[in-house]
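Okay, so here's just one chain, in structure tokens, the form predicted alone.
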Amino acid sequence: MNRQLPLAPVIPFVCAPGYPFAAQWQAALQAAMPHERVVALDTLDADARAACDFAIVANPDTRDLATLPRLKWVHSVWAGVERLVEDLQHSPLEIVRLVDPQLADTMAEAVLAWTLYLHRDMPRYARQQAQGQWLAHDYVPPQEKTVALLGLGELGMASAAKLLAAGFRVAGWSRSRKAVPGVQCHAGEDELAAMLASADILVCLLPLTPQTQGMLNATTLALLRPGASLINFARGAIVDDEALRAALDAQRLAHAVLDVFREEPLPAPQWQWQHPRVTVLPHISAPTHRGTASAIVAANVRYYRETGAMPALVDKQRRY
């Protein structure tokens, strides 16, 4: 008589309602951990939900998480977990975020690409084309321009390496002191102004925290060199939108490349869509790669199964 093998443990995948890539994520996660069963939450009955002590999530509705009564922790497939932290701030649920080296490489590629876009005056030449204007401008080599990075974590350091290799002067700012070869490092509130004043192109890579919310406002934007540009690849709420608009309208800032916004998708009436000195991107600077991300999640799940210990957890106070 054949003995039936026990079913593999169930891991619910919980995502926002209507998320268009739910099936692709579920398939990638399942392929990365064949000895588990990764299933959509809505396929589980009450008994199955009661047996789950962790879940894999992508911007979940916390009401869905509440249907898993034994849940202890969730593993996000995103690196940015600010909204999840906010939603679970007063919950005992622990959060694990994605830490993927591929993400840093992808972000660094985007930082270099859009820095070169600004460095070579692409927005100005696009405006001239629209006006049928044939006019060349002086070329300034990268060695004469400073790209300033707000944030010197994994993303900032990977970006600094690519910018240095391209010949730019690179400055960076972080809350605690960092030492990055080739980078003029600044730290703490007392050194922020000096770093901003050095910037020809400012790149924001900071996490969204109570301290960074609204950090780029009328006061701080005014510290940038006249004609400087901004790239925001962090979070929309770090920038005071009206202060940015005023700086662009007055041409104190030459251009802003914005990949993140307070509300996403960016609503059609918002001024950024039509502003001649703004490039709007649909949050594409560092998309998560499902293959590498799923392998990292699988390794964390395996660690939990073998040891009973949760992987490295998000600090809910720091929000990352």
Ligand code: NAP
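Each form is matched to the other, and the largest set of C-alpha atoms that superpose within 1.5 Å is called the rigid core. Numbering follows the first chain given and starts at 1. Please read these numbers as outputs of a predicted model, since none were measured by experiment. What changes on going to the form predicted together with the named molecule:
After superposition on the rigid core, the Cα atom of Gly132 is displaced by 2 Å or more between the two forms.
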Second form
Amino acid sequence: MNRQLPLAPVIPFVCAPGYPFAAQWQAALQAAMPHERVVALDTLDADARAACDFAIVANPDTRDLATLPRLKWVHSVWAGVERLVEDLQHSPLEIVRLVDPQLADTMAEAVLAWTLYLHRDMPRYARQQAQGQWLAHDYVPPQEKTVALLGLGELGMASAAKLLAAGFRVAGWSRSRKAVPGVQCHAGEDELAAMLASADILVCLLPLTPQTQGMLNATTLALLRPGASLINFARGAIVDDEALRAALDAQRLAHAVLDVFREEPLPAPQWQWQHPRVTVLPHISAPTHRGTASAIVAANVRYYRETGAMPALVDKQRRY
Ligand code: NAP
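For the form predicted together with the named molecule instead of the form predicted alone, what are the coordinates?
Below is the entire complex, every chain and molecule, led by the chain shown above.
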């Protein structure tokens, strides 16, 4: 007798219209969850949509999510979810974000790479070469330089470990107090000034929230040591661009490595492209690895199927 196996449940994959990697994501997620059926939202009829209580999302249009009437939660394949949090602020829908040790490792590698770029004065020697100038500057060892991390979450913690191993003094700032061996930990607004004053290289790894938006402004940038540098690997809107430009023009800030911008791709007329003290990167500091990310999503889906409990949720009140 030919017994038919029941069809696996359906998980809709919802992404922005025209997203170029939709098929690759769907394939990677499906491979990580052979007992589920990961399908594009637009292939589902109304009955199938009514049967879905969670979805996997990549920067979705939240109006598409509204076509899933029983939806309780969404799993983002990205770590940064500020737009989703904003759009779903007044919705009962819960959000799970990607927490992937591989992503944290990739970010920590980028933090170390661009810290070394600044530490060994590479932008300065490149400027000198362009002018045919042979001029050596004093070498300051990493033990005498402080790298200050704004954010001691998944990415900040992984970065701190790599920086410590490379010999740097490391400071960190978070909302709640942390105790990390070897790291000078600061917490809350009251301790921000002290941390900024200690920084030779300031690395931003904060989520974009109403509290962090524009927080690197004329006032806070002025608290940095003269000649300090900035690395922004978090979100463009955390930095006040005009204040940054003024600090660079005045050479109070030696250099800025920027991977994220208010508008991406960074439009051609924007000053950052041409500024001699800015390194522009096209949002490449920590790309999500589809394979490891899909395995994490699959583990969270399995947990939900087995326990009925949602995986760790984004705090919509806190906004991250
Ligand atoms: P996370 O684990 O949520 O950590 C966020 C950290 O920021 C926490 O230490 C948190 O403090 C701190 N924080 C938040 N608001 C604060 C405030 N108002 N004052 C002081 N500290 C505050 O996030 P993550 O996984 O490390 O990721 C951080 C951000 O990196 C993401 O939100 C995303 O925007 C960005 N990102 C960028 C890329 C890229 O390719 N450029 C890739 C991935 C992620 P507590 O520990 O006290 O909560």
